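Presented as structure tokens, the chain that follows is alone, the form predicted on its own.
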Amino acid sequence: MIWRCRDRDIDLRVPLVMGVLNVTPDSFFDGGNFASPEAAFERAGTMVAEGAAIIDVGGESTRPGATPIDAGAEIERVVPVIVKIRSRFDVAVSIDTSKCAVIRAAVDAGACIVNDVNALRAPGARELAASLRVGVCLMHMQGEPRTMQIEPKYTDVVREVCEYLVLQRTACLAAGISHGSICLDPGIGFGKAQPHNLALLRRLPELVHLGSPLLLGVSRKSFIGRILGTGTRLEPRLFGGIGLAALALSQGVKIIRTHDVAPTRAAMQAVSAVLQGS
């Protein structure tokens, strides 16, 4: 299975790690730690050394209750970081954004993937992605970041998420995006309560069977803290997230998006060895 991403063909026969690089002051996990291009570049280098195949650069927080920023401010945050990463490392760079102006600026700077929590639903986003020939990741989100965790409701969350992802993929294909360039993400924690997240994780094969590579992001998310009974503490969530990453790989997920590259990749290597028999 190959994910076609502009000038790169990413081989997904072996599952890969996408390292999270938030260059924002208000990320729930590392807000402010990598806000400067120098600090972000150093962090990217660490993740590459730890085995990240993709670095996902985000300039606007999408945590619950996050305040949106304009495209100009987002571009100022992400472009210097992308340029610096691409000047030094032979790694795929993803831009985590929903704005067309940011997509264009990031791709001009060297990004080859657009990771969009809004599934390219902004006016002109699909056509832009098609013209740039980037890889795209379409995520499901009920509502929008500021309000998404206020009583999310579903009749059958897995069926509804599947239907949404297929609908958005169809719209992308109609806009000229190649089927081989599309990846899907069920959006764990984005407009989902605890039972919804657990149902999606329990029924991952139904999402895998949609036929596009599946990306999963569970790293350090609050529902893990609720499972473990550790409240708002972030450190214990690492171990729960690694366990869920291993579960996801065993069910056919191809890309794990994480803040914790080294331990996640080690778990993935062990699971892959079992699944492949070598």
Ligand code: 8Y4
Second form
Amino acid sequence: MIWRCRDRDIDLRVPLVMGVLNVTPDSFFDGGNFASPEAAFERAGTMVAEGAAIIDVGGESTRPGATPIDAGAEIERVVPVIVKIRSRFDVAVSIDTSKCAVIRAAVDAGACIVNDVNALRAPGARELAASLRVGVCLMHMQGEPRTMQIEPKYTDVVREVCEYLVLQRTACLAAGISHGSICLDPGIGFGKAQPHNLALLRRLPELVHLGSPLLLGVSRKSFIGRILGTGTRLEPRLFGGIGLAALALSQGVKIIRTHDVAPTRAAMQAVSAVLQGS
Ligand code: 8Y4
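Okay, that one was the form predicted on its own. Can I see the form predicted together with this ligand too?
Let us now look at the entire complex, which starts with that chain.
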């Protein structure tokens, strides 16, 4: 299984880590925020050394309650960091954005993947991704970041997430994006209550069955703190997240998006070694 990302063929026969790099002066600190380009670049170097195959660069916070910024400001934040990462490391860079102008600038700077929590629903985004031949990650979200955690509702969350992802994938194919360039993501925590997140993680094979590689982000998310009853403390969330990454991998997920590259990579290598024999 190969993920075609512009000039890069990413081999997904082995599971990969996507390292989170937030280039945001966000006051809601999750340990993944690096305001200056220098600090962000240094953090990227650490994640590459720890075994990240992809660095996910984001210039706008997508968390609940975050305030949006304009494309110009977002470009100013992410482009210098992408250029510097690509000049020093042979690593794939994904751009975490929904905006066409940011996609264009980031790919021009050296990004080869678009990670869009809005699944390329912005006008012209699918056509742009098709013309750039980038890899795309289509993520499910109910509602929009500002209000998505106010009473999320589903009849069957797994069925509805699957239907949404298939619909968005079909629209991408119609716009000219190659099947081999598409990966899917259930969007843990994006318009989901606790039982919804747990159902998605319990029934990942139904998402794997859709036939595109699956990416999953659970790292440091609040639903883990809720499981553990440890509030906002990061360390328990880290350990819980490692367990969930192992669970996800054993169910067929190919890419784990995480703030904690080294421990996630070790857990994945261990799980991967066992799965080799199956
Ligand atoms: C604490 C730590 C509280 C982290 C909230 C968070 C995903 C994603 C995000 C994901 C894909 C986040 C950009 C949310 N999550 N992209 N982005 N999949 N594809 N929240 O799960 O990390 S940001």
